[in-house]
Every structure is written in structure tokens, then in C-alpha cells.
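Starting off, we have a lone chain in the form predicted alone, written out as C-alpha cells.
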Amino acid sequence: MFDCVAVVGATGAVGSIIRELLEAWDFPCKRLKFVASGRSAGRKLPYAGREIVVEELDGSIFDDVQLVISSTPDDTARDYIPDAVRRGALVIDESGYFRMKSDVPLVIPEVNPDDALKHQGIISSPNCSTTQMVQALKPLHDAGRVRRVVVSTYQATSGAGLAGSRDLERGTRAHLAGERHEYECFAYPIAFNCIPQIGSPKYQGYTSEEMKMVYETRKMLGDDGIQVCPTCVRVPVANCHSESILVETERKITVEEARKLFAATPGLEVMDDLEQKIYPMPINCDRRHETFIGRIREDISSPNGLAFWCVSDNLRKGAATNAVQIALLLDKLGPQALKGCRK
């Protein structure tokens, strides 16, 4: 059990779900702090039959904190997380800032739990689009070694934060009413549209979101030889990211074997019956913690290829759920997981 846990970004979309999960899963801690920017400081948030006052993000609030679960923009994480570690806290970070640092493990508990023990005070949770893909790749990689992945994502507006969600709702209402909406988040209308750019230009025509899927996949699977060709698209869906994934493996994996591998993997659920029109969709995966797999089929253009469809709640398994699962993993691992941090 942890003595004191701080949730940073507690009033945001992901932070709110983290609070919900800590309460619903009866997270083992004696005391909780909810932390946010000055705009939210002083608010009272309900938790387990009581209210907790939100504190403003400041280095001194970590002086008695053992574990931090943080969901903030990259620049905020950059500025405060090293100080929190120096003050004795262990930080689980949802931002992208530390993910590819060599001394920061990038962890999905169902994929690489042992990496959590390698931390130097910070554990990163991966990008939402990468998380669900790597969960699905892990059993295939263990069974037949993944050599190449071609992935196209269909990413919900909730992945762009509260402003993205507002743009979808208000932009749709405006479009249907024949009115104009000034978009907060997106460069183009998202209502009744798809935007084939998420993130900034990064490498040879690929965006930052796409390159995250390349680098984070290799890091978590421990194999720099895996080739990944991603295309990330924002679609007019409120929540849950979908992905069309084509995998080429060193050893051929049949559809039947893949289905068994997926079904036997914790955190994955197979929904796959094309004749009965059973497959995962955002509408039936919303507010779920699993990653769902369907449309499993052989790649008819490649001898060792396998194609499938993958859907996951990007705010939950893609963010909040994974962070809380890492915290539960640390509690299970015990004192060895808290090396160098406040006991």
C-alpha cells in the first residue's frame, strides 16, 4: 500500500478517469492528492464518499508524495516531473516527453511488466494508438516474430482533448444547422470529414503521431528490427481509436492460431464473426478497458501476412487505465519497485 499518491491533471479528461478508476478499483493508498493548474485549484472533487480539494501544481506538494500519476502536456511534464523525482516521488507519466528516454521504461503491464523495475524514478505510459497495437502484436511476436507492420488508424476526437471533443459536437451541430463553427482544435472541419494528419511533420513525410508508433513499438517489444509503416487519421468519432493492421511474421501464423493467441492474451478480447456481423466498433467498445480484435484474416498478398481490425478506448486503455494498471503493478511488485523513492 502507498502512503500518499498524487494525481496530477486530476480535472482533465484522462485525470477524471484516473480518479474514477482509483475509487472503483479501491486503489491501495492511505492518502490522495488531486493536483491541477491554478485555474482548478480550490475545487472540491468527490472521492469515496468525501471531497478532496484540488491543489495547485507546485514542487513543494510532492514533499510527502510516494507515487505520482500524471496526465499533463509535454512541456508541463518536462518542467515539474524531474523535481518530483528529486523530492522522492516515483512518477507514472502519460505525456510523451519522457517516452523515448533511454533510462525511462515505457510500459504496458500485459506486454512488458518487468521493464517497470528498470525505472530511475519515471515510468512512461505509451501513446494511445501505440498501446492497442502493441497489445495485439505481443502474442504474435512471441509466437512468430513480427518483422513488418502496416497500420492505418482511425482516431477519435477525444484523443485531441476536451477541445477536440467540443469541435466534433459543436461542429456537427453547426454543419447540420447550416451554420459556421470556429474550430478550436482542428485545422479543418472534423464534422463529416477525415483529417489525414495527427501531429506535426516529423520524418520523410510522416507525422509525429506516426513516428511514435514506430519508435514506441520497437522499444516495448525490444526489437529495433521491426519495420512499421503507419498512417494516422482523425475521424469524426467521439471516442475509441480503431486500427487496420497488417502484420508480416517470420514464421507463418494461421488465422486459427492467431485467434487462439489473441483469446489467450490478458487484456485482449476477440470479437470476430463476419457472417454474423460481429466485430469491434467504437460504439461497442466505449468505456471498456480491454483492446478488441476482429476481422482476423490471412493476407492474400503475402505468404506470412495476417490482417485484423483493432479497437480500444483511447481515454481508458490508451491512457488512464494503463496508468492505473502500472500503479497496481508497482504495488504488486512491492518494495523492489520503489528503489530510490520515498518508502
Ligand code: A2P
The other form holds:
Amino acid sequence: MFDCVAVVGATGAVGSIIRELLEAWDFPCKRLKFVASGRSAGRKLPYAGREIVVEELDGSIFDDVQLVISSTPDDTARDYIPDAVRRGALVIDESGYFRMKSDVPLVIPEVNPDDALKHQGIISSPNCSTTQMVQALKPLHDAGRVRRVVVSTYQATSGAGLAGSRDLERGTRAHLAGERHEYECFAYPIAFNCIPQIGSPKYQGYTSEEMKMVYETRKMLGDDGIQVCPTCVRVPVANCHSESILVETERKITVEEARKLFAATPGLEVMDDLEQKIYPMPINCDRRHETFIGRIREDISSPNGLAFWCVSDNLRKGAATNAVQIALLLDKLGPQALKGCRK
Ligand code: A2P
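For comparison with the form predicted alone, would you give the structure of this protein in the form predicted in complex with this ligand?
Next comes the full complex, and the chain you just saw is listed first.
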């Protein structure tokens, strides 16, 4: 049981779901604070039959806080989290800013729970596209050692925050009405379009979003030898990221073995019957906490290759659910998990 927990970024797309989950899962804490920017200070947000007033982000807020669950832009996380840690809080951070720091564990509870204990006050939750892919890779890696991954993503607009969701909805309405829409978030119209750039140019023609899939995968699976070739694409889907994944393993994994491995892995669900038109899609994975796998098949172009399709709710397992699951894991691990932080 935690004493005081703060949700930072409580008004955002992910923050709203974190609030929903804390309430739905009867999260073990005595006090709860909701924190956002000055723009939202004073707003009242419902929680378990009462209202909590949003506080403006300020260091002094954390003086009595034991645990922070944070979902803000990277620069906000960079600016406030070290101070919150100095003031005694343990921070579970959704932003990308700290993920690759050597003293910050990057955790998916079903993949590398033991890493959570290695924190120095910050635990990062991975990028949404990486989370669902690594959940699927983990049982294959344990069974046959993943050597190479080629992945193409089809990422929903909710991954770009509330402004991304507004752009899809308003842009689509405007397009159908033959009107012009000033896009808030995307560089090009997302309605009736695909944009093959998420993030900024980062390395040899790959974007920052794509390189997250390279580096974060290696960090969580603890294997720098895994080669990942990603292409990340924004598509006009409201919620849930889809991924086409091709994996090459050191030891061949057959379709039957892969299906068994996926089915036996907590957090994964197999939805795979091409004859019956059964496979995961954003419309049947929305608001679910699992990651779904379908279209499992042998790579007909290479001996040890396996291809499959993977869909997950990017706001839930890709963000809010994973962060709250880390918090529940810490609660289960008990006082040893809070070392160095306020007891
Ligand atoms: P606010 O709603 O007050 O702007 P999203 O990803 O949906 O855009 O949400 C981002 C979250 O991060 C929101 O809760 C937002 O609060 C919060 N946020 C953004 N910038 C800051 C900031 N400078 N200080 C505190 N919270 C911030």
C-alpha cells in the first residue's frame, strides 16, 4: 500500500486512462494527487465518486509523495523528474527522456520484472510501439534467440496525444465536407492518408521513433546483438497500433511452436485463423489490456524466419496499463522496491 501517489500529466490522453485504471483496479494508495500544467490547475477531475482538484506542476508538490506515475512531454519530464526524485519520490515515467540512461530500468512487467528493482529513483515505461513488439519477441527470444527483426508499424493518432486525436476527427470531418482543416499536430493531413515519419530524423535515415524500437528492444531483452530494421508510419486509425513483424531466430521456431509460445505468455493473446478471417485489428483490440497476435506464418523467403501481425492498445498496454502494472509490481515487491525513496 502506497501512502501518497501523484499522477503527473493527469489531464492528457494517457493520464486520463491512468486515472481510470487506478480507480477500476482499486489501486492501493491512501492519497492521490492529480498534477498538470498551469493551464489545467484548478480543474476538478472525478475519482471514485469524488472530485480531485488538479494541481500545477511544482517541486514542492512532491515533498509528501511516495510514488509518481508520469505522462508528460519529454522536456517536461526532463525538467521536473530529477527534482521530484531528490525530494524522495520514486517516478514511473512514460516519457522517452530517461529510457536509455544506464541507471534507469526500462520495464515491461511480463518481460523483465526483475529490472524494476535496479532503479535509482526513476523507472521508465517503454515506447508504445516497442512494448507490444518486445512482448511478442520475448518468448521467441527465450526459445530460439532472436537475431534480426524487420518491423513496419501502423500507428494510431492517439499516440500523438489529444491533439493527434483531434486532428484525425476534425480533419476527417473537414475532408468529407470539402473544407480545409488547419492540422495542430501532424505535418500533413492524416485523414485519408499515411505519413511515413514519426519523430525527427535520428540516424542514417531512420527517425527517432524507429531508433527507439532498436535501442529499447536491445535494452529490455538484454541482448545488443539483436538487429532491428523498423519503419514507423502514422495511419488514420483512432486508437491501437498494428505491426507487421518478421523475426529471424538462431534456432528455427515453427508456426506451431510459436503459437504455443505466444499462447503461454502472460499478456499475449493469440487471435489467428485466416480461414475464418480471425486476426487482431484495431477495432477488436481497442480498450483491451493484452497484446494480440495473428497471421502467424513461416517466412517463405528465409529458413529461420517467422512472420506475424501484432495489435495492441497503445494508450493502454503501450502506455497507461504498463505504467500502472509497474506500480502494482512495486507494491507486490514491497519495501525493497522503494529503496532510497520515501518509505
Ligand atoms: P495540460 O493538460 O495542463 O496541458 P497529451 O499527451 O494528451 O497532450 O497530454 C500531456 C499531459 O502533460 C497533459 O496532462 C498536460 O497538461 C501535461 N503537460 C504538458 N506540458 C506540461 C508542463 N509544462 N507542465 C506540467 N504538465 C504538462
